[in-house]
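One chain comes next, on its own, written out as structure tokens in the form predicted on its own.
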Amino acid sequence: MSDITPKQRVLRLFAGERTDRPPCFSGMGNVTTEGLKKFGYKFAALHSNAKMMSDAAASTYKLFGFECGVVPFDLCVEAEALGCEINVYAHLEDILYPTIKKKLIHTEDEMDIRIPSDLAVRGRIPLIKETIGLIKADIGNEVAVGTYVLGPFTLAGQIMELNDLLKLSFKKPDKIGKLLDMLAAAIIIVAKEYEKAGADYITVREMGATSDVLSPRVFKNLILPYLKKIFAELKTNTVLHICGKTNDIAVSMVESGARAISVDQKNDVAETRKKIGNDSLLFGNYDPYNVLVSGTPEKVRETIRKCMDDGVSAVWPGCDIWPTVPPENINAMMDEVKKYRR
């Protein structure tokens, strides 16, 4: 089983077949300063463009062997197609993730928006397909293609205040209720376009649900019946990531249909897996930032070796890979994957 190919395993561990060790990838950003050095592309030019946004997400499979290719690079996609306008700091030379510039709900009484009819069409979507194209073109042999999107929650935070939400969510639970089941519907159509276009996999990024602001009440009660509507409707792989403490909802997670669920580093993933048993995935969960970047080589081989024997899964990231990671760090954390076996 050692020959097979990066998305050969992906696969197989998404169908629950037996794999020869955990693959190690995202359903997250990924890219790399040194694979846009390669190219001499600017971060700020990669979301408008999808050559250069399918080279640089291919590059960190062709320099590190990373087991993916995974577009978009940023959060906005959804809220910017439902009509909110971003800005992607295109003047500047710094690594600055494109942010909302203006938000679609301003007010309560804003909240009863309705999705366009041509979602499908607005926006990065139909640029987002055409990258997914043309990375399967590209790695799509060698590697899983993934893709994500915002949960509801996490997108209702990019149109509206996050203040505002939160507030709503204890005072007006129907009416943020009303928003979410409206906003799950609106994520079905971007997701499907986005199978349309072949990814093989699908992330839903509901970061904003974490147990470090929602309660488990709460989230089983507000968010987790629109995650399942989501999961109900997609046909390819799914992963579920929230960001945070997800001890005390990683039941609920598994319960909201994902193949998989996703936990950042502040998981405790050896109390997850006795929670949520040996047959559900789990992805997660080394630091991207604190140990991947500035960490040590070192650093990284112990923390990749603790999360394959707390029982990963897969080795996952917490969130995005911060671009300026140093290749070495890269390199040894695939080294210590590629050699282990349980």
Second form
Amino acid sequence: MSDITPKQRVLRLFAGERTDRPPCFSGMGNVTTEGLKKFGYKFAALHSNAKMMSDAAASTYKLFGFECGVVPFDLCVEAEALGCEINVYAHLEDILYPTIKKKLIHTEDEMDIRIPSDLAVRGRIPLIKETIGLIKADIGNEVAVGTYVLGPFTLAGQIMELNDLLKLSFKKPDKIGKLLDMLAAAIIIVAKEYEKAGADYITVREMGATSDVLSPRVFKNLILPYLKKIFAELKTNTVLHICGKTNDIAVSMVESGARAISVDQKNDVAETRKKIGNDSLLFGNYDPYNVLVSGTPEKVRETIRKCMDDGVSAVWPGCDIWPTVPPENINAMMDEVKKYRR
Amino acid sequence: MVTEEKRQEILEKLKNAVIQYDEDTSKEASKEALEVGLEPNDAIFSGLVSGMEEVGRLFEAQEYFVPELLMCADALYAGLDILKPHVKQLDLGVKGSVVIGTVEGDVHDIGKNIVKMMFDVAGFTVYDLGRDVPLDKFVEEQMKTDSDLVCLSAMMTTTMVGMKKVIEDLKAKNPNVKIMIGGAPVSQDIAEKWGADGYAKDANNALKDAINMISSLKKLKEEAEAKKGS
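Since we've got the form predicted on its own here, give me the form predicted together with the partner chain too.
Starting with the chain above, the whole complex follows.
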């Protein structure tokens, strides 16, 4: 049965064909400290070096058979290209993900921004494109190569104060809508560059719009229209990822036009599967920290089996995989998926 | 002395102002409370905080979400800023000072700010370190201020692990300090494993925990007073 490559399995899944078993992959970061050790790389150094980023991203497949290669590892690429300053925490030995140090919009009056005409060549966008090329050359025949962009609302939360964004979403939705429209256009530009670089699939990460934060009504009225705009423009395989509470917005997520939706451990997948039907692709939904990193191999197996029994189309984490994942846990996960038959 | 009827009327106004995130009414009712001689503590706890408790309930029922919560907090602060200078002494029977912040690598501070608000309300001295706070800074600030409580917040799995180190360092330097951790990825299990004294999994739970903490402090105070009286 496994005479097909992991790449073929993923692409067949996206194409709506039957597969022997769910693939076990991700659209988000999955670098491991084991992989970093192999190359002697420091996490903070990866973000600005295409070769290192590609090596690190490919290592999770090479070491554990995890069925993809995904870059980048941080969530700041678009915000940086739009003009924010980022912090990669180069001074620390511990693993910390880059954050935005300086925002673009500080007050409501500064919201009228423009997309730079040279956005496609700003910040690290050319670097990410180069990295996609490198990782494709390295493992692209065997596994699907993925990348991600932020969703418009989450990106808005990067370039302006989250406090203001949330309150204005309520008080002045028109103003926020205008900003989201502009950011959707920027995201389309970036995602198209990644398509050109050859990404097999692109995940749009819109975790800021989780029902832990925003009401399903606001999601539907204020955010969904711009997600639709993005997915309508993209030609490659697409995934919409939202973490946290998502049961009440799962149907809207499918309506966004994304080829697949991705949810985390807070989603009741069996219920979601019933709501969205069997034809929609649903990726999820194991806890990448409390299960994969700090659980026992048996707990990992149990969780992964439940994901598949509940009806996920692909076994896929709820967020970035935390790098210190113990090898025995990731091995247990791969083994559990590989022996599963529908 | 203010009549019970008037007192109820003002308290109701304060409470509703918070629930309906109406900053103007919150200010207005707070001024009125002072004018008619209502005890500022009473106005804060039976008015503003009582409104916030209802907001917590609405949040839990998923009628309110984070934007509403933030606006309600603004309304609470609008009243609190007027009332607080008139509180003679907020003696809760326990010395309260707290160091609070979001750990390094995390720039999300909404949950932290909600918890901070409740400490402000309770009359705690709050040392707010802000967000993206280097881990050593928590230990340093606790030592410097000799605070009873340290609250650590992390919104992302990817930053939560930093809290483990802070807890270890704090407990090593001062075994008596109480540590509360909070944020979306945090669980009771993690809190126990890492040796934290309390945890709150989201803004609402943080709010409830903080309210519970304040209620138990108030109870302690009442008991102390009852003892004094007998």
